[in-house]
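There is one chain below, alone, in structure tokens, taken in the form predicted on its own.
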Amino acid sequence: MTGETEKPFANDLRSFGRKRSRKPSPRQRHLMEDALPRLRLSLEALRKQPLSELFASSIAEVWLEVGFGGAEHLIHQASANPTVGLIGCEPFEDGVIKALTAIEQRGLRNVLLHPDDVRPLLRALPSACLSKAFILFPDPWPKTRHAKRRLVSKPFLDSLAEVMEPGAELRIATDIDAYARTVLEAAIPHPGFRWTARQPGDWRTPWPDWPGTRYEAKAHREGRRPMFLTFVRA
């Protein structure tokens, strides 16, 4: 990929797998070389300009999606909320290409992409700049020896809390029981977040504006029940 990157800190364990699956077609390569530089969120620019000024259209608030996969949810939210600036973070090249394709086809002006590890981005974002964040079906790292690579952890939530404004909403979806347990063990005692669930239906039912994703569909096909966890920045 073209564009700037920031090296992760030494304790930033890789929380995602491979970054590409196949050689891009000429059209896809054109998107990566032409569209991505225009839509990439510059970490250097973040240090010099207000975040709201980096979007091509006027925005009232900023949301972040970490690991947008096939970009269905990212594009849905950007289309439905034209005054919201969406930052989509995804290190997997195939997902970035899907997002670029949809952004170009729909002419969306309220989306910026960070095609890399989210943690350098979190360190570059200004404090209390996000009013909503999404982590949807993250890599579960199911093997015990790999569990330490799961993205959601106390240190990660520390970084996320720093860039979320008070009252901001954090949505996390997973279809893996062990990952849900990891999320709750990290988030419930965290002073920066409050779990909003009052009854089982609160985490078994998708959010009202949920469009569905291919990962959710795969979970249902394979007999797993997705969980939709909502937290509020304290």
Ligand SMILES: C[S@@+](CC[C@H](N)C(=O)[O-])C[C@H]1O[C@@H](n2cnc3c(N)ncnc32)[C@H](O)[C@@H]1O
Contents of the next structure:
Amino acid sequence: MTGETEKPFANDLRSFGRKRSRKPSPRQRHLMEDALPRLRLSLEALRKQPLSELFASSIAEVWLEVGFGGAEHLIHQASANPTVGLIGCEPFEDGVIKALTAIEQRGLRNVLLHPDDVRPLLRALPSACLSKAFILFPDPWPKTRHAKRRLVSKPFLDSLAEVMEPGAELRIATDIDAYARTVLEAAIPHPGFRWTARQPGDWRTPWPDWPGTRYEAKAHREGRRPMFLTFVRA
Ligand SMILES: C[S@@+](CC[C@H](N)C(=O)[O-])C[C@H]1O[C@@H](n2cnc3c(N)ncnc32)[C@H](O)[C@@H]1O
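Right, and the form predicted together with the named molecule of this protein, after the form predicted on its own?
And the full complex, kicking off with our chain again.
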């Protein structure tokens, strides 16, 4: 799905697994061919128009969700916050189809999708345009030789810091201790972010507006305790 103007940089190691699992049904193909072009955040358009004008409804601020998976959280936040523009990024086609289905069923006008790697999008967004960003259960890449594929890293946080406004909130959830360590080792020394935790309960308790996600449910089923890390753009 990567278009000509949306290429990842050569040093963007692939951080996601499959892009599709099975052949789409005719309904799903229709969604991809008809709804997606209307709801896609075009990086070309971003260069010519203010971000807020690309949403179908009038919006007061913009939030970004990276790797929305089954779109449970994206759709929950978009439904609960109609004056917020939500940008959802997800390269996995089955997830994009789930988001498109829910957007159409609920008639949501405040969501745009980037059906691909978030990193080219981060480089195209205007500075300080986001007031919240969510990275919920990023692919863990548990094997040592794959750890370099983890999305959260110093260069990734550099790009994210550039597009988050001062005071903006960054929420990262993970159920993998080694990933939490990767996040904290990158974020704590980063001048662009401040970790808000004061006591362990702060990262063991989900956020008050948390609807749960498929991966969180899987973590609980498999006996892993999720961590909910909150940072503020300094
Ligand atoms: C483990 S899943 C979690 C999905 C969902 N957030 C949840 O909690 O159920 C991680 C998701 O991140 C997506 N992902 C990985 N790398 C990404 C990238 N560079 N840009 C956007 N999404 C990415 C994957 O395709 C996958 O769907």
